[in-house]
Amino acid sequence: MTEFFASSRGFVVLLLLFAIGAAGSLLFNKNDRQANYWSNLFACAGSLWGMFVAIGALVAPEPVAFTLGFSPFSLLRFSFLLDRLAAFFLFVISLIAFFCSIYAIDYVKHYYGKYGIGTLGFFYNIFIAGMLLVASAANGLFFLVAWEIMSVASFFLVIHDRDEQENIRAGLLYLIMTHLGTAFIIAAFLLLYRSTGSFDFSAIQSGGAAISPVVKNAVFVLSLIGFGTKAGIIPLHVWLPAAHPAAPSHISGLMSGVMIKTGIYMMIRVFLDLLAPFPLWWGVVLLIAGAVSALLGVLYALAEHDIKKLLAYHSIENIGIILLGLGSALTFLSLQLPTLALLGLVASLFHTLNHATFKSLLFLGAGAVINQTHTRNMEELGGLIRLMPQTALLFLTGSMAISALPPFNGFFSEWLTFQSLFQGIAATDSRTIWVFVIAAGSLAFTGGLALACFVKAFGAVFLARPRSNEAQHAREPSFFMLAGMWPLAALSLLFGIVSGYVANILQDVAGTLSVFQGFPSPFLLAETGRISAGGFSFVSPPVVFLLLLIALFAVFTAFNFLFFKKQKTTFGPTWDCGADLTPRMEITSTGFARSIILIFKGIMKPTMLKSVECRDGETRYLPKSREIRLGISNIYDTCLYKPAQDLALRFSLYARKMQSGLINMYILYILAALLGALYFSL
């Protein structure tokens, strides 16, 4: 049954899934209801399936290789490849969207008579179809069909609440920032094509020895920033705080979940499967980036208020983990040390999958509260444990995953991303040994600042008392929202429980890349359920999640039992001196970030509204309200976006002059452009 799954017809049964649920989707435009439940239970169909192709693929013995149907052009092959780590994608990707597609069909009923749901069912399945497309190619030309396709509908995805002007700006920034990448990415795939002369994946691996290393070196940095700004890349990041809170809940928990993360599969495809081998400094520039990346996205999450907005940073902050255990794997591997690299790469693939379970729930569970209390401002928010407490314990769980708390995924992950770090500065020299322990020390502030953002949030929008009539009548989402929440929690959980056996399930993954053929394994045997970094150090999950929940039991019966035991318990009013107690009186998240904003006021640059209004006769020191608004310098926008841009438009200006209106020039540019075109193609 599985080698069906993994085949050629496997393969079509899952595109057509996708297909007919988008047509479909269209054929039932002006009738909202059929069209969500149509679009919605073919997307599932559709990922149940994907999640079977993948799994048929990862038992596979071989990658299974197939081409469907016939190109016109010779270079173009619609050509795919499912070996273990094009298998891992498609699993990752077919399992969030199988959650968000259960949690959509009721989240989309708020846009009934509003919006064209079937428009929305349409772009919804291109888009995942798209993903999955990208996660298995092996032709470079289509591949890049298949990311323009994602790339397209998720811009659809983004605008489709068009009513709202910063939308429609959002969908702008993100359809000019990933058609930049892709320009980058074009041109990644043409230098490879000109050493290589093919553009299938196999032909430019088994031709490598052909690519002279400043070829390799320009594809490396033109791929870094191709893929590193889908990724999400500090300072190619500016899109993506825009474009996810823009979006409904359900596409923002695909887009951070999964839709980034083909940024990463592409990296770890092209460098280790196509470029290797590689030189130091590769490794070295994927560190740096994932430490600046991990640790300034977790710093300007904890300055943002819209909870949508502050989960967008956090999962900049999370491509920084990745990046880290990807550095590690490259600068590993360039030193000659390829049990280190897969321990590195295997970090890397674990906090992937991690990042997409909790950070899809996360962002569905905020969608819960935006759809209730029509506002994405933590400052209006509030008290919702009372109202959403389904809500508030599977945010809770969340928080406590990506804040990489055990027994959670993201504490296992992050402690194998640590251990490769660890691993660098005691295994290599004074080359490389300051950017591991830079790489480290980033990694360990920003898990201590991701901490105190999610106290911030999960305290600012559900503890304390409604700061607003919206949250005081908010409920419970209803029954789909909340089952496409519950097993995201409950895999966030699980994966943490059982981190040795999916940790050595990832070792086979990474495994598989040629890089790492013929080496011994750094992980101890799975029956045993602990990770072991190469006899570095090891962690047992089962037994810190028993140790827990002994010590939770304990502290449970302590308080219960023995300390309370005798005692009577009273209620009565709270102190307060002499005023009515409001919710004007609750810590804000504004105040709760004020002191450590100001610590890294050198790099965020925070800037302070103060309204002051006065009674009549009264000074400024008796006012009548007072009013101070916190705020970020957007320094991207200042130092590199706003140059650039003036630099284009005196460019623009100048090369304006070119239009003389003669017609004879104009054939002289295009009679020079041909020259140079057939003089480069020598």
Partner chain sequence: MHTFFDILQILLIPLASPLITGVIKKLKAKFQNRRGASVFQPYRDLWKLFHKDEVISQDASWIFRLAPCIVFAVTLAVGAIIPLIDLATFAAPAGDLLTVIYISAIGTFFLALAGLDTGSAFGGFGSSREMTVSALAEGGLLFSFLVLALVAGSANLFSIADSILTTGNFYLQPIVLAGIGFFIVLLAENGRFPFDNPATHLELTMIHEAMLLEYSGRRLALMEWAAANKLFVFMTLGANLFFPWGLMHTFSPGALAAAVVIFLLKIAALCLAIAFIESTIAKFRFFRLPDILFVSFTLNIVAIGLIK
Contents of the next structure:
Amino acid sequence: MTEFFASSRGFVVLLLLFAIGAAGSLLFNKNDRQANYWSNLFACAGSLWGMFVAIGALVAPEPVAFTLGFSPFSLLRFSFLLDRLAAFFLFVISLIAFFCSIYAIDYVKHYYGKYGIGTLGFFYNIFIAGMLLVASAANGLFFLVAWEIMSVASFFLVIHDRDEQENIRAGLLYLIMTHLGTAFIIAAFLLLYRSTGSFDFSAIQSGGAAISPVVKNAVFVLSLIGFGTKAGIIPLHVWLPAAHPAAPSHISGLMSGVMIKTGIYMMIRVFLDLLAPFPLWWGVVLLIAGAVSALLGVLYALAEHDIKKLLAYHSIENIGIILLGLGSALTFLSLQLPTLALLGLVASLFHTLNHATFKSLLFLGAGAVINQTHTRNMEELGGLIRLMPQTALLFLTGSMAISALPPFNGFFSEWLTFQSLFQGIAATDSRTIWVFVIAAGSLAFTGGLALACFVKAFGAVFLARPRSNEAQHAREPSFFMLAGMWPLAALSLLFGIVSGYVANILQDVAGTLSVFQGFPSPFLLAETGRISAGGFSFVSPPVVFLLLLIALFAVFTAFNFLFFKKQKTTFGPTWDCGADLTPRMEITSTGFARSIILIFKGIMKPTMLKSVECRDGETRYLPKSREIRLGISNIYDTCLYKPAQDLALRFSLYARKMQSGLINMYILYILAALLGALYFSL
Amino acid sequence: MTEQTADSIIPAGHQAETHGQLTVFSVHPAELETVVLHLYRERQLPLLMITATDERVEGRGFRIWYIFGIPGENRFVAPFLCLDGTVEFPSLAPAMHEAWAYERRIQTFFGLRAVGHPHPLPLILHENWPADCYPLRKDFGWRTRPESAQGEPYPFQKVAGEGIYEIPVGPVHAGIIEPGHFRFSVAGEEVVHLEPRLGYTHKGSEKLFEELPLPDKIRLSEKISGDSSFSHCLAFCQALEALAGTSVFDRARYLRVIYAELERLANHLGDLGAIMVDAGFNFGGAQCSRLREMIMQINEILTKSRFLRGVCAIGGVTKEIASEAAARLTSDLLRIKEDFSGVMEVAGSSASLLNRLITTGEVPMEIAREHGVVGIAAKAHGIASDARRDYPYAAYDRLFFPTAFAQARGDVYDRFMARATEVPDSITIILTALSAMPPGEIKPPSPSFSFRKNAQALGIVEGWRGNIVYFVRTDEKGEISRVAVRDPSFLNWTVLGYAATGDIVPDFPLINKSFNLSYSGNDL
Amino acid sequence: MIRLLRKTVATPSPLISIDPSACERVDISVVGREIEDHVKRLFRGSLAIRQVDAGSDNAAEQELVALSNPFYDVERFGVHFVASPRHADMLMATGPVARNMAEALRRTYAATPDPKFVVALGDDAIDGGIFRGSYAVYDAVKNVIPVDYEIAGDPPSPRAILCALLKILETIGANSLN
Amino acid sequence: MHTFFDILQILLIPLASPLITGVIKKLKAKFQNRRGASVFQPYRDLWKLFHKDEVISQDASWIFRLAPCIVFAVTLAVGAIIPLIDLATFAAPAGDLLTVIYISAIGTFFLALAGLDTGSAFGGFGSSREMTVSALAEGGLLFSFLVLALVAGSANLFSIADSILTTGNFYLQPIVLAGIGFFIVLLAENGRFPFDNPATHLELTMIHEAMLLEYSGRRLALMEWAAANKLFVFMTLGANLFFPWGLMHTFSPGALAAAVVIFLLKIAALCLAIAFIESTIAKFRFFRLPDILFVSFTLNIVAIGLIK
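Next, give the form predicted together with the partner chain, keeping in mind that what was shown is the form predicted alone.
Next comes the full complex, and the chain you just saw is listed first.
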């Protein structure tokens, strides 16, 4: 059975399901209801099928490879490779897409009559299919086509809610940035093609020895920028916190949960699979990029009061954490420590899976809130735990998971990441130890700050009293939305408790990469399902889970049923020192995080603008109005993108001067270009 | 100094009337601003009080008094305004910021409208009072308890901007202090605006002063602000003595100095301890509270009252300090001085304590001046205002008087140090007074006094917070018809908000404690 | 640091011992119901007091603060002052209940969990004292919230307050007092 | 035998923790020339609170009501998986340094949420401050353990204690540095000086107590008790990981007696240190606190440098 799914025929069915979903929803564009059900049910079916394909490929003894159709160009081949790594990413994408599609059935309803549901369904199906193609393509050109399909489809999804000018701007920024990234990727593949004569991954891999170190390094830098843009590595992240919140929430869940992971997938594929061996500094660069993205990501999240932007910044943080695992894997490989490298890679894959589950859960939860309150601004929310108890519980689960609190899954993948960094400190020499110390330090602070950030997010949205009229009238979301979220929450817990087994599977996934062939595995999966990092450390997730469960159960029972039953409980207003409380007296999310922002003022550059309007010229006391605006300054625009833009502008002005209109000048340029090309190709 | 200086102040064509130290003259509403601002700006005289009297029964309408002191000459000058048939008076608040709160108070309690006041909201009486209730008018019965009203909630200044929120504190505070409400607008931890709202301890004291029998009036003055019982009573008695023309026995003058300084000592020691406790410096807190208790016990031994109540009387004091008690007091104080310097040596060398105090709660000098701060808050700015030297009373003119404290940042540390330097000074003053005290009577034998009719007098005393001013007016029959009280807190409260702005919320208790203002003395 | 320690060591313990016989003279009156024995037993070793100034003149507050100084050290009897009425067993109200404070006093009472009791401290709190009859006060704490005990004095000295507290809790025993 | 110790360990932390706070309070009173409350006062306070009724805010949700149980359970759970008297317990599979840190973070998380839940301004800024301090303390905490793990070659707390016991002398300097770093975090995490003043009545300066202002009766008791447990757990970690001398290796009556006595001495020394700090310095300004926490982090980095 599994062989059928993980074959060319199975894959064709998969693509067909999405194609029908896409085509059908265009067909039903007139009827919102039909378009909605059609597109999302086919997306569900396709995702479900995708999970089977992935599982089939995972259990297959050999990587599944096939080619579909014919291509008009010799270099472009529609070839697919479903090795375990690709299968794992297929699985993650399908899993999240499945639950997002269930959720979408009810969520999309509030767009009825406002925007075309048909086009939404069309691009939605295309988008998921594009991601699946990206994860399974085995030819560079075909990959680029898939990559472009995914990017363009997601662009149209970002600008779906096009009444708001801000969304259009966000979409344009996304489009520009993603194509900038694509340009770098194209350059990287062209370089590889020049060295190996093929775009096929297998050919590149086998011809890897022929690639000169300079080209390799260039490919590394180009693809790091290219894929890093998609993954949202700081400072290439600028599009992410704008675009993710602009999209409808189930799309945001998919983009943040899985789309950015395609960047990670391709990094693993290109760096580890295609280009190994490689120099030490690659890993170091990835570690530093990870450390910076993790720490800054969470800091920017803290400064945010738009709930979806906050979550988007957390995606950047988590990409950082994934990069820490990946970076340590690369570093260990360069240092000839493949066992530890495997540990690092498993950590990054595990965190990829975990982040996909809880981040999509959080985005879906946020979507449920926004759907009810029509605002993303946390300063206007509050008190929703009484009105939306299930959503609150689900969001709380996601918050605990993303804050790496045991026994949820986030903890165990961070645990693995920490272990690989600790091993880096313990097992490497003075050249790299400080990189690992920085990385571990960044991860430690990131953990603490993420906890603070989710206390803020959950507190501001769900606790205390509603801060606005909209928040007072929220209701629990309808069936399919909850049905999309509950399993994700359950998975967040489940992947935590059985993380020993999951890690074991991921070890098999990672171990199939050629660089790991023939090395002992770092894990010992004992009967308690524990995970261990070599002999250095181990933890038993079921024991942790049971310990917490028993302790809580014991305390709760003793507290509520055994002792002190006689004491009465009365309810009264919150103690207010004898005065009246209004929602204005609840701490705001900006206020909550302001101290941390001020502590990191060197990085965050907090701003405070005061404007005071006096009563008249003479009295400066007791002004008529005061206003204070708090914020942080965008150092990326001012320090990186603005100068780059200026530079580009200046260059184009210069280029215009070169446009002298004289034929002989053009001939001179062409000659120079030819000579240069000749020089490089020799 | 001569009387001519005082007389030269009075504009030509005005009939001045002088009783004792106080010269009053009537001004027309149209020329009020010129006259008052002349005193305030050109002459640079300190404004002691603005208050009103209701003399409609005597056919004179309302009067509004603008009382200035002439430091060094120990004289006071008070132009006043007669409002006949009108309840409107020109507001001086735009030109003279100090007048701001006084005018609001007059407006609230007399129902007189300050025309041109920038912020004419009621003071002290909250929204549960009926709008047309003016307790200090003569036709308001002192036992009438007005119906509860539902007024508009007090419009605290709202700071706009996303993320700014408010912290309401009080009237029931977490510590053991008096009730008042503070409304912080904060950006995270930073206080961007603070508005205190008081009036929670308003007990109708000024009205009671008009109604109670004389001995009770004196008792009442001791309860205006319990921690300054003696100083308040002394200020009141001095005003009454001026009205009655009573002279005070020499020995009693010295005793008054001793008791007043004992009160200052107890409170300064208590405040120093409380500031250190609020900064979390437990050693200093425990030590200073111990020293304070020693003074309180000395008070109890000397006068049977820990707050020196029932000690001050018209014409003298009721409690004698016999020679053996004086000897014991001397030795006790010397010991306390030694003890105290030991504590301050440790406190002064604690880097963690100093770090908490220095630069915390700074009040800009200009704001302090324009709000007319007095006492400790003024000394922290190096403003040398001290009624003991400016308007010497009791025996202060004959005693050693220290120079003013000369720091000028106006932060918590300066207020802390202003107290710390006054402690040994007070002890020195007491010791000098004890040795210089002449023998003799301390209190006039008969308690019958007759006050000048249709007159007014002023009593001013440098309490431990700052100068306390009592303005007393008698009617046609020589009965006391109005007692206006100005506790130093009334002025210093107005700058507290500025002291806290820009600081962080957790530092506010420290800032508040460094002022340690009286709620009761403000609310009356 | 060393100077601090030296100063601490050099400071003699000023602790005042409370003589049970002296406490007999202290004036407390039971206004409301007498506290039941089992409640008293509960509070005997641990009493949390929330002080509410309902319009006092700050003298009583200073004496309450003095209870914690090294002379009286009220903590040794298991009595301590707390920041929130939610944590309190006893409300200690002072002052003649200014009109502006009445509502806050009521709210404080409501915010205090049972079993609780209220002590009116000082003459003003008992009947308004010198302010009785004034337009701006309600004369006595018991006119606003139920009062259980009254401690007279203007203000009562720390020693008297301490004695009264101990008497209310009837803990006057040789072991806790010397 | 081990089962007996395991059960003893689970019970010992909550049973003894109020005594620790009582002792610290007593020592502080002595520093202030007072007699102070009895060392058993916290037990009486808890007993009384458990018998009082509760007043709960109308605005509070189940988070507020359940948080005390969670916070307390978390301290129990952490208390069960750290080395206390002996080195072998059932808890070893969970006794990893990261697990201990992140399990205690659950308590912080719910405590902070409970502070926000009632919508009181005090609870709000209490949570904000708590999260600020604990977020910055995490680096120091994790790295001080990491120093030990690097010395011991294992991240398991029991192995760490065991290995420091035998090889600690080679690495005395880094261990002492990390110990200081840990002590700073201990003060921060438990709201002691110079971070927070556990004895203050001033709601505006509070951190931990501000979050508890709305609690009353038995839930307050549970919260206060949990705070005492947490302090005891941190003190135990400090005493047994950084200075593991005296821990019982294999059971014998003599070893047990020695272990108990030495453990008590170490805890007493820590109590004295805390009381001493709280009596001799002022609480720091809020925005100076991060500096101390970064100092803790840096000390540990230096310690790592010394090891390598």
